[in-house]
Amino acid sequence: MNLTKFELTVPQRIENYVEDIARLENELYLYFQPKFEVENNFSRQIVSFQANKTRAFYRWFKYKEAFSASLIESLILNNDISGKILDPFAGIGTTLFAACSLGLDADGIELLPIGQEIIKDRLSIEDLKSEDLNILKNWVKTKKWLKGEKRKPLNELRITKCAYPPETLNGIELYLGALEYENERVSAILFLVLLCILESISYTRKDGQYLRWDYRSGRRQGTKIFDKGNILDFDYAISQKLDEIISDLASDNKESDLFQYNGPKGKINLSNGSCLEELPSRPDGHYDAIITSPPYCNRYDYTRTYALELALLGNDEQAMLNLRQSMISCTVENRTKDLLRINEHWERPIAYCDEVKLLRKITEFLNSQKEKGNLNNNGIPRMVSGYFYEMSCVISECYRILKPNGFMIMVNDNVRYAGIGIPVDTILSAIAEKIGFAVDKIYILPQEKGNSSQQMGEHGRTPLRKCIYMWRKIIER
């Protein structure tokens, strides 16, 4: 089967494309309109990392792409979800730890080493002893890294070269050398602390598709001068984060004050790798619910935005390239994946994807814009088509491994390219129905998302829906 079928185009005037897309989008919207519901409780703060900033443990590492623990707790409790949970895009483990705190077993799959490390280090907390906490307190009190003689060189990538002021780089290397003298439990927490502060002590700021560089770094980035503002001193930043983590570890109230659960905690199991590779090995009907947020079809390249952390974790240039190509197609550098090589049984979900007329028309339009030189990156049509093919295969596997009446709950954003909105919510819901899911609800956040500044400059401001999909397995196929 030709997995680049969407890339075939036919001559058509742009006006006709726009009219056809608007008509097909409206038809699909009207079909799902009874399922749409504006949910005021699902604010952008809740459906993002923002609500985690005051939550013990969850606040340690700023993972902007994460949703909040409060959202997961609400979804589990309000839908009477019990049993075993899966998050195939586990990120830093918000779903896993929130479910675990409510007594549910939770499996996760995560590709990026930064997410794997955060989850592993948080799980290691269960083995901490009181003397370990005292060692951490002593690190803050004495600034133990300043007394060390051993220095461990910091791994660098091309994208992270000159990321820190010289005195900060010196502090990082002394800190890495000193933590190696501690036991495995303490060194894991100390390493986690360092991961949590890298952006704040660097010349960089995470900015969607790339790292934005402060002018003081000496690295040129476009014509505009970027001033990040205050760059934290290493000793101050590491001490503040250590204090925060020690406070959370010592606190008796480690769970949400909104959803108390006094029973035994669930168990967490994490698999490292791509869910495209991992899901086919899971048994049929194994999970009671799947709660996740996949990468959005928005060109964000997590290997670049989290380059500082990936470098600290020891990844080299080839590892970065491999990670980028293994991700769900969400960035313009993703090449077309041979999905039938991964799983020969995916012909049906691929065909379901082909059957969505709106998606075919959108991809034809994007290819016509590519041929006319109207796209700012020629990889956009390939990325968009790849995203839906791959997500269709993921949804198909999730359907297979869910128990009957099990929920698949997904947070996702709609996107816009070349002035044309792509309603990811209705397109994926249409594919999910073909696979066998019933679309119970599509919750719309009350605050819609604006399109990018570049899109607004060329096509005006058009709000985009951010939604939470509630699909339920009702048909065995």
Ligand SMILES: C[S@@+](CC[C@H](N)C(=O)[O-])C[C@H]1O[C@@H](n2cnc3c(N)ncnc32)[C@H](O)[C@@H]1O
Second form
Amino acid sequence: MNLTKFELTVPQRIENYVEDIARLENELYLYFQPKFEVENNFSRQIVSFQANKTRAFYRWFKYKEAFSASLIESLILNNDISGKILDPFAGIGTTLFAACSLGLDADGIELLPIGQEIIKDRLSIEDLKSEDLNILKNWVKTKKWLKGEKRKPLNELRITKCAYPPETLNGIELYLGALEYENERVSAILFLVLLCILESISYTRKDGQYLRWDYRSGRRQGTKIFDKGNILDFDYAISQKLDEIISDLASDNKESDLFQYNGPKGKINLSNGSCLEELPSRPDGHYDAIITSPPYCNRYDYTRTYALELALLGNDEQAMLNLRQSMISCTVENRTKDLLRINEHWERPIAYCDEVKLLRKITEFLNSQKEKGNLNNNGIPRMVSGYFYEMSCVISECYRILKPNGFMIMVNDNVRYAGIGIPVDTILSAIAEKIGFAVDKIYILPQEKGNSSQQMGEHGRTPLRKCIYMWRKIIER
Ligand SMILES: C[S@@+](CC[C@H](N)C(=O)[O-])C[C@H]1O[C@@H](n2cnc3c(N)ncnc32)[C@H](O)[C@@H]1O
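Show the form predicted in complex with the named molecule, please, the one above being the form predicted on its own.
Once more the chain from above appears, this time first in line as the rest of the complex follows.
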């Protein structure tokens, strides 16, 4: 008897939540409907790293989470953005380099050492001399690392053990030993080359939430056997990447192939660390525009997917844990951050989050699902609410440091958990409005993204919006 009652009440409660969430979601959608616009020029290719694959310089390091330089160029030119811009989630610096090549000064903030290193190395190109290029060409020609006698051991983490075939590991350690004999400029480029090829010479493939392991590694992962296909030979991969970089460095057609801008370049300034810590110290009204893409609320763990690169950069287990916890909450392992300890003035943005009824209902629903044991990970409710609280604080800082009329432009994806779509676009836009922004437009990408295969199996296929939000600072508070 009791069991029947239980079976009857649980679905009813869930249905109530689902109904309430659908109603609130629809209300918020209708409120922003005049701002939504499907923009065919913002293809998935342009908004993702894909369009960088053929762009000199941008193609060196495949940062899957990056957007393309062409997107930034068109956003800057089509919205008449000039002056100084900021990207608080700089990644490998797409916004910074694209803006700088159009003559704008650009500041960036990036937490992960991999993005920091790529930006630093790209900036150091300015100091390269023609004899340095000759040294690099000679490395390709003679495969200099093969002649090395000194070997430098590769730093490993628990999650990177057995990542390379033995002959590849041997090649890496000889290469690391040999590059130390070169001048600082050349050894920086050689190190960058190695960073750029790690995935292709390893048994791993980056897969959003974690690294997938090829069966040849001997590491077991689940029950399915994963074959990543061709694993590049070390000498071949290094030579290829070095050739590509040398060719870009030697080319006259430097950064941009779309827009011919011949004026002076802007200056780039990168701060290493968390934007939650960095933004509060920036002065009011300092930036003309902010163009950014934060981590999505999608459980992607950059510290795991970029573990090979972070290990090569010398990070130890503790550093990895610290980085994971400092990221904007986007993994189920993120603990709640004490935002008021970081900045006592964040009471308002925190309260604004609580005022969004839809968000409150979603959080309640996820917590109820957690209590019932219906979630595939109990960290999901904490991640989702942490994401919005932290993003609200970031948005309020961005508002403060923007000049009046300045644009904040953000690329972000909607997500889905436990069968419930979370419209990140309308929720963040509602918060942005409370902070003082005017929502000018929310551009929707033409092809909508499906769900993860797991979600599709359980809940059917409903497309999730991927959008570019255009917010403008209108009122000084
Ligand atoms: C979607 S990616 C941005 C990629 C960038 N648009 C590009 O083209 O390279 C988000 C970035 O935010 C960074 N990030 C995450 N939490 C951060 C934080 N608290 N402060 C600064 N950067 C953070 C991640 O390391 C990641 O590089």
